[in-house]
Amino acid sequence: MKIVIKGLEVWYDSIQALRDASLEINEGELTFIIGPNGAGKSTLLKTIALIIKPKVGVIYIDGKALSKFSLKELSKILAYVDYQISKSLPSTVFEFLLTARYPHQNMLTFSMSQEDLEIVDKISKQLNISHLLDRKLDQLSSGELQRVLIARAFIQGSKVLLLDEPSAFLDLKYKLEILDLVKKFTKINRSICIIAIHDLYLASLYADKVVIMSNGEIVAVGRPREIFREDLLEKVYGVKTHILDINGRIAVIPLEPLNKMEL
């Protein structure tokens, strides 16, 4: 599977949010989109998910324009995790997770199969949420809800995962465990996973490909060793950083702003 993005432009009224964004992502790649606030990270994800319609440009999956897919085809292929979901939905965690299997059902003779139930059980155990299955969504903490939403994306079985800040609200242990699982899921299933994230340290540890955005533009794309350079990060973020090589893995340590605010 391959995603090709060509010349995307997105506007919010008179404000341009994406400028001529072009990108290629191959299966098996865990791609991190990084950049300061307002860079266009979430807008790019939502445009790929067809939540936002671009003014100009096109997105292809395996050579077919995204706009040519039916809604059911898209729901099988692509999962976008929206962390702004209302916790007031009258649903238990188990019922909510089962809805991820809807795209795989025949709507005329809808029924959950044993396979569906086994997938929910397997993923729930992997993400350590089995003890939450009987709870209502409004009984979950922000971190618990985060894990439930990521579990639902896995259960959907889509080949393209779009995750916006998947480590937000999670403690350090779960940040690492979730990203470990996302990376394994991407490799084993030959999927495409695109993550928008603020945390440079986590991106440097887990990324196969890094996309840096600034002011609605893609300013650099490459492997972590190509992208995580002190000069480039200083230019985009205005922050002094230190790059470490830990057992062959690049790690970015933000140090201080280049221009400090005075009290």
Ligand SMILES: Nc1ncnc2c1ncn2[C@@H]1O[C@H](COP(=O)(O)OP(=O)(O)OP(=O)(O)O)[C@@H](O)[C@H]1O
Second form
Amino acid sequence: MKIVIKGLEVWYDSIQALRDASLEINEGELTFIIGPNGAGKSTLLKTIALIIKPKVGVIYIDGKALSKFSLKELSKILAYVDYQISKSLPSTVFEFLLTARYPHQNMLTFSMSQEDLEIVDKISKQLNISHLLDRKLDQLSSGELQRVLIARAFIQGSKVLLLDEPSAFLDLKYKLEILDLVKKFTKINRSICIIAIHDLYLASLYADKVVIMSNGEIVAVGRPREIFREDLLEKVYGVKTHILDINGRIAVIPLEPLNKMEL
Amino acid sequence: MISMAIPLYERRLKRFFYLLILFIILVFIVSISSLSIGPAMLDPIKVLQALAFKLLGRDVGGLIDVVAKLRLARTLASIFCGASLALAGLLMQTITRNPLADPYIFGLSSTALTALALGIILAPDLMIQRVYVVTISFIGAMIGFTLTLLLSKLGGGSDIAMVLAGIAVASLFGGVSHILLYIVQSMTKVPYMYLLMGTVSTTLWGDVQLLIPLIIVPITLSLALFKPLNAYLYGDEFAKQLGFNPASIRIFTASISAFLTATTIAFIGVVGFIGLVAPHIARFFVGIDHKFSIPTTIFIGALLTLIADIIVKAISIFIGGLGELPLGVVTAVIGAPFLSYLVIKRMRR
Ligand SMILES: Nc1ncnc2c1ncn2[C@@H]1O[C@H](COP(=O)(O)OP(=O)(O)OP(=O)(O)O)[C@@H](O)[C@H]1O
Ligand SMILES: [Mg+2]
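Given the form predicted on its own above, produce the structure of the same protein in the form predicted in complex with this ligand.
Zooming out: every chain and molecule, the one shown earlier first.
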């Protein structure tokens, strides 16, 4: 499986959020997107998920243009996870997770198959949310909810996993455990995984490929060592940094912003 | 490996079926009581017997036959209109993702009634046929829904903004429909006032025969939509990802909901709050999954309306006043405190 993005341009009314973005993503690789707030990371992921329509440009999945897919076909191969979910009517975690099997079912099938339930079971165990199944979505801590949302994507069984800030609310242990799991899932299923993230250390730990964005443009694409350079980070983030090499792992230490905010 | 999901699922399924059976029995018992209660009290056992005989095609004869026939239309109208209003409320709560939604609170009922009154004034000949009555009241309900949603968008689109917008629309068109119905009354010399607060007491056998299919069809359609509706609950983007188009779900479901509202108004007039209360009770018992909540809501709606109508009858028997209270008065007395409770719960958060 392969995703090819060519010359994407996305507008929100009069705001341009993506400028001529082109990118190739291979299966079995973890691709991390980094960049400052408003750089267009979420927009890029949402465009791949067909949630936003690009004004110009095409996205190909295995050579077939994304716009040629129906929502139904896409639901079997693609999942986009962010933190936005409506909780105004009180649903339990279990009810929420069961809906993730719908793409694989007939519209009128009344009961859940044994197989579907076993998948929900297995993934809930892996993400350690089995004890939360009977809880309401609005009664979870942020990190618990985050795990539930990621579990949904796994349960949907998509070959293309798009994660927007998956580590935002997770504690130290879950950050590592969940990214470990995502990595394993991607390698074993030869699937595609794109993760937008602010935590540069996590990106350097897990990324096969890093995409750095700024102002709606893709500034550079490469292996972590090629992207985590003091000059590049200073240019994109406007922050002086120091790169540490700890046992072959790269850690970015932010030193000071180039422009200080005035009081 | 101990499974969590499978027993949890089976428990929910079992609970749903038990509750469904319980509600069916309750609706049946309350229906029999409803048939027995009236100016002439009947023996419930005899009513049951008469019903059974009727179903077998045998002759019943006597007082029971006459009275039960008259009352049967009224009882069936309570059941089906109650079910219809409750489902209309549930669907509105889902598509607005707002637990405070109800056809009456959101102004659909008033605009439907206004459209109906306008229809009677402008084209009295057409309004003799129920088809036109239902159609015009459906158009009115759709306009009301659209108005409320537009107004609430201007007000920020929050849950409470939606309720306030609905109340504004409901008050305006409640007033307009009052005036129009007053004109109607002077034209036709028939008291249309009951339409304002609803009643099942005037339902005839012929009405019921038309009413039942008009309500069964949208119920079936909504049941068939349970998966898109479930996916829709978690947000537009989420529904899209599961392969459903949120805009189509919204339009289609809003139309079903408006149609159910319009149908009840065309037959029995405005009855509020059933659509608000029934879905909450149903979700409390069976959760949010529409394949469980739709059937449960329908039975609870029927039950609530039957009980409200029994209260109407009981009051008129005990007080012995002229005529009866409208049904909508009783449902408002039960429903409005519930709305207050929900609003308080929501504002506190
Ligand atoms: N719904 C929207 N309407 C209008 N403009 C939007 C909308 N969503 C995003 N934008 C704008 O598009 C640009 C890119 O936003 P995007 O959400 O893709 O950034 P991001 O890289 O994900 O940022 P963050 O790190 O803060 O999540 C920003 O300038 C933002 O203000
Ligand atoms: Mg973002």
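Residue numbers count along the first chain shown, from 1. Here the rigid core means the biggest group of C-alpha atoms that line up within 1.5 Å when the two forms are laid on top of each other. These numbers were taken from a predicted model, which means no experiment stands behind them.
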### Rigid-core frame, C-alpha of residue 250, shift of 2 angstroms or more between these two forms
yes
